[in-house]
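We begin with a single chain expressed as structure tokens, specifically the form predicted on its own.
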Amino acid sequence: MNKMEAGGRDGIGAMFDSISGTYDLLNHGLSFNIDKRWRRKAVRMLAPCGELLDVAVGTGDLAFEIIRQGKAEHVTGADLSVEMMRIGREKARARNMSERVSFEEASALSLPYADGRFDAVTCAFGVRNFSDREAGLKEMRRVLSPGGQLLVLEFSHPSVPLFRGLYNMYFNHLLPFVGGLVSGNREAYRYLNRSVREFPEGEGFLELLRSTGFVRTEQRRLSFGIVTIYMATK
């Protein structure tokens, strides 16, 4: 769950302010901290680089990894939630990364860097909280450099039935009832559920990536297909 999009201080960003004390935690958590997995999958892909952009950069676990693995030299986090970005901070300067990782608040449909800024632009779970997908992925495709790489990570639907059933059950019932209650607000949760189930997975994003002019696009799906990696060249 992360969190980009129009709606700027009192939307999108807001509620992520109010559960930014405990986001970590059931990130880790809700996910058996197969999450952290994910990430580093998504960022073997990537080729090293020198300026990249991460969107919906969060508390920084995305951004950490990608200078963990040495595939930037250095890393821009731009997010609406000031408090998801606070700590983040936090953790940059636990990790000795301050220099490596900078944190600016900047809304993904309008991102304030100039055209073909970065060689690389990142978003690990914020693209589904976009209100207009078309018009944040024009943006990131605008910073990027010519032949630059794009790499989302989202939740996606397991294909197996069985699989997906037991799936559905966590996701929309234990999940929301268990984020809810650690974080003190239902509707955040509520809210991750219904992003997921509306996003366009799969072929639908890929057509989506290309539509917006990226070429060379492809998916990688992890953990049953709980989440994908989606990959794209400007």
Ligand SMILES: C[S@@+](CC[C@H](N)C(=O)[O-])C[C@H]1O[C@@H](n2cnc3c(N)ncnc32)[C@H](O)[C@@H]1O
Second form
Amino acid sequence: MNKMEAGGRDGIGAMFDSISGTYDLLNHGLSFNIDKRWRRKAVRMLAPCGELLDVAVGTGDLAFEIIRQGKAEHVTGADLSVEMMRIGREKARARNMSERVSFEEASALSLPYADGRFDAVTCAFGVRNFSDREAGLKEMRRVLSPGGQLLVLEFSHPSVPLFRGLYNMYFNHLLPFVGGLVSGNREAYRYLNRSVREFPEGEGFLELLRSTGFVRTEQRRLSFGIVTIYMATK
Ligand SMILES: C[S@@+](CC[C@H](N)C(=O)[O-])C[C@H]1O[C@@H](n2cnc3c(N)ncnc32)[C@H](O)[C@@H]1O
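Having displayed the form predicted on its own, please output the structure of the form predicted in complex with this ligand.
Every chain and every other molecule in the complex is listed next, the one we just looked at coming first.
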């Protein structure tokens, strides 16, 4: 495990601080804006609730979509990167959502919230960054109220062979190159590629959810499997 993967403010948090200025631009640009559709579809799967925790909130796009679709009264966004959240707060102000979305510095591996505090917990493109996935999932389950919903959105790999080949060329070569060039942090985009390759997608991740104590686990693959939505219940 290198320093970046060690988690904490000096590792992952600092890495996301350093790419925060170009994060949204590259996210939307490198995915041809499809990332917006993925978040919209994921949020549609949530039942409306009162208090929702969005772990690894970053610059807030999932949290804003949750409010836009009326799926929560209030979203608490937690993240290690203060710079990602600084941009998130600016976006919340511009959308008149500051009252509905708050941003708090916290590690997913030890969340500073009471047991059962939230009706639902979400995490988009965050879980694969956790240095200890099981610890993060246990924490998310702990802060959920009984019967509460967990929604995770993560990258996965397309299963159709020809598309998979083309996608791998794009994801393994073009994306790290353009990401590194625009953000000025090549290692961050090499890390993105590595972290997606190493993530236990599909049934492997559902099994991890079940072993952490979640029930009614299900998955829905989007865009030929480029990303997967995972749902589970406490
Ligand atoms: C790829 S971004 C995703 C941001 C946002 N959810 C989205 O959909 O655009 C990953 C975020 O996870 C955060 N993160 C990584 N590890 C974390 C941890 N252990 N605790 C809290 N946040 C973490 C990073 O700081 C970063 O903002």
